[in-house]
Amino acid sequence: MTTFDLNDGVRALNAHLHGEVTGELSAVNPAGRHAVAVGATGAHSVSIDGNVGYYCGGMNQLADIEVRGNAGPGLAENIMSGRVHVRGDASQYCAATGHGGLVVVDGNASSRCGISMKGVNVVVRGNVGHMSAFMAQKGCLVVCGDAGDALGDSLYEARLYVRGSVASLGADCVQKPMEAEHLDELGALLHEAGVTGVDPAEFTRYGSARKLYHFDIDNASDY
């Protein structure tokens, strides 16, 4: 394993993982530093011990990252595939327009988790914040706790899971039913993110009503 002080700096940890040769890393003392494990373009295993500032794992493709503490805004932003995982709490925009892979937060994620999330599933174990899946256009969104308000709000294709209470939900997001197709989808992301003891029937799923697409005048006061 190949170990990375920060005290250094980021640069020769990025610029490894932008290179072809992948591995096993350590990256250690990040100290809230910003950009940590950015653009990593292959297949690394990547463990960081502590704190994260902004935009770790952005632009993630293939790299497999931990995060053993929290994360400052903009985690996995526009992540491609891999997986994030972060073993305490996120900031805001967590995931944001991500076009795949998996981000998995052990605490809570602050406002604006998966906002305009493509494709990206996001699966947190505690609460998020207000406007999560602001314009969520495809993908999952897994809270095993509670929802801020405006949840989902102007929401797409995203698929919505919550197993708690909701303060409020956006415009155009509405309580769909769960059907078997849900469960199993549900089941498997659960299973994936490594979280046990919670029954995929305990969630409530929310999904667009299609509404706004297109400017219809007996919607206008939506818009």
Contents of the next structure:
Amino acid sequence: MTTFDLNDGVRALNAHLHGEVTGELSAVNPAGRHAVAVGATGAHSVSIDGNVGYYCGGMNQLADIEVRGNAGPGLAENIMSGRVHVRGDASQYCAATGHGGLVVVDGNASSRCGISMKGVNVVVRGNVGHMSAFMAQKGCLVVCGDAGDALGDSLYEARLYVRGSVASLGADCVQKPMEAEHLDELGALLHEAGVTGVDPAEFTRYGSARKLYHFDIDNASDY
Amino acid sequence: MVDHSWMRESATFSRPVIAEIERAARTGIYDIRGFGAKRRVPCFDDLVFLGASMSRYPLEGYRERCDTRVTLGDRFASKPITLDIPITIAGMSFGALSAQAKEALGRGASLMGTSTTTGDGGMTPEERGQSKYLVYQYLPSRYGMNPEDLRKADAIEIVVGQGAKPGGGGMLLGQKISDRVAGMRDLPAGIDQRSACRHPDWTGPDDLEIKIQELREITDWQTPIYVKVGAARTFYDVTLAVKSGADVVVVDGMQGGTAATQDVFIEHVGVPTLPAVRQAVEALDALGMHRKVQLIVSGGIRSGADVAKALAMGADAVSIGTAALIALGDNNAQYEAEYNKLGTSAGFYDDYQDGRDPAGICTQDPELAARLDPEVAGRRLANYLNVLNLEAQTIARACGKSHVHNLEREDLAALSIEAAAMAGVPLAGTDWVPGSRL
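Please supply the coordinates for the form predicted together with the partner chain, as a counterpart to the form predicted on its own shown previously.
Time for the whole complex; same chain goes first.
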């Protein structure tokens, strides 16, 4: 295993992640640094020992990144594939605009979790803050705890599964029935995220009412 | 026949104003259109050059060299780009424009050794393939954003705003959302696609500095990073962009075009390009960063005179959008009959948002788009860029400059008090610069 001491900066780690040699990597002393393990292009396995700042795992492709601590804003932003797993909490904009892959937060995620997501799957064991899944386009947001205000505001085709309470739904976001297809999908996501002892049947599904898909002056008050 | 010659039209309620009130009363919705501001604002036309005579001597117009090359992005990036001419093509999306139009822009720009820019919606293979230098826009929507294309780009432009609508986002209406456009944007075909007005994962200059750091890490500190702002509080916006770590700042004035925005936004939000250039240069000067962080100016650039005036005021390069589309064939009179069917006329067509552009440029309709031959249209754009460059060189030589960047504010005079105040150059025939802090 190769170890990178981030007290020397993030450049060497990130440059390695853009290279062709893949394998197990360890990063120590992150100390809240920004842009840790960003832009990975291969199937690396990266373990980060401590808390990270903004944009950890940003634009990840193929790599499996584990943060043994908390993550700052923009965790795994625009992730394309692979997996980013935070053992602690994640700050705002978690998995923003993510196109693919899986993001797992063992603790809570702050506001705007999954904002504008475009295919990524996000599993949060705890709660998510307000405006989560704002303008979310594709993919799934799974919340094992509660969701804050304005969940799924201006939602497109993303699927939201919440086990606990929802403070309020955003514009055009509505509750939808859990069909067998959704129970299967949710069960697979929970399994992939390593969440055990949770029954998919305990979740409620939310999605877009699709009323705002075409601008209509009669819907102006809905925004 | 009614004799109108004696009738007095209201300056307040002119016929266009009456027509807009009637339209609003009929539809109950604001007007959405493309193109840029149509109102007259102080602009580069209100400036003139003081050609050389006794106190300065000119360069020989057809013999002595006048260089036009410009290097962009050498502040932090290890691979800055050097363009042959100081005129670039502004960001316009695939979605707003047809794939053929995007390819034509790339072809024309490449023929002249300059760059073109993607837009909201991602990078198409046609555009990348035909663009020698391609600037990849990093927009709030992040439609089509991916790290592979990011690394293919010759520069990255973080779009904070645009001149037609500072503070506003965009809306690509459903009629222009083909399966291909929808696929690139990860949305269903045929629905309206909102482009957000602010970025999803950062707010403010402190965050932007961190965002730029992330993009530099992803691109191994090779790729120049631009920050584009719509002209509003330009002095402060440019100051903060530089503080955030931009290699290049792009300032887009209110005459800048758009594919689709509310008319009230286009005409009433933002400031003209003329004062924006002055304020941007003042900000760079105040930081000691003029020429170290390059300045690109856009919004209503039409001629080599406009180019030369922007450079004389301190810009390093300019960018064109609407003018480039016109060079490709937008609003050309050959389609007059079809413009008439749409209730408009060549020269007036601005419904870029509705996808029925007879010229095949602002459309995703396959039959209309096929009308535009990318090679022919690209050649027209190259011709036009060449004329702009030659005109700018002609003026620079007349002012005694061996590089267009040697043009300076002292070479300019203003024809109106407003322009003098906005541009910070003396009113012609005087040494009066209204509003200057002496």
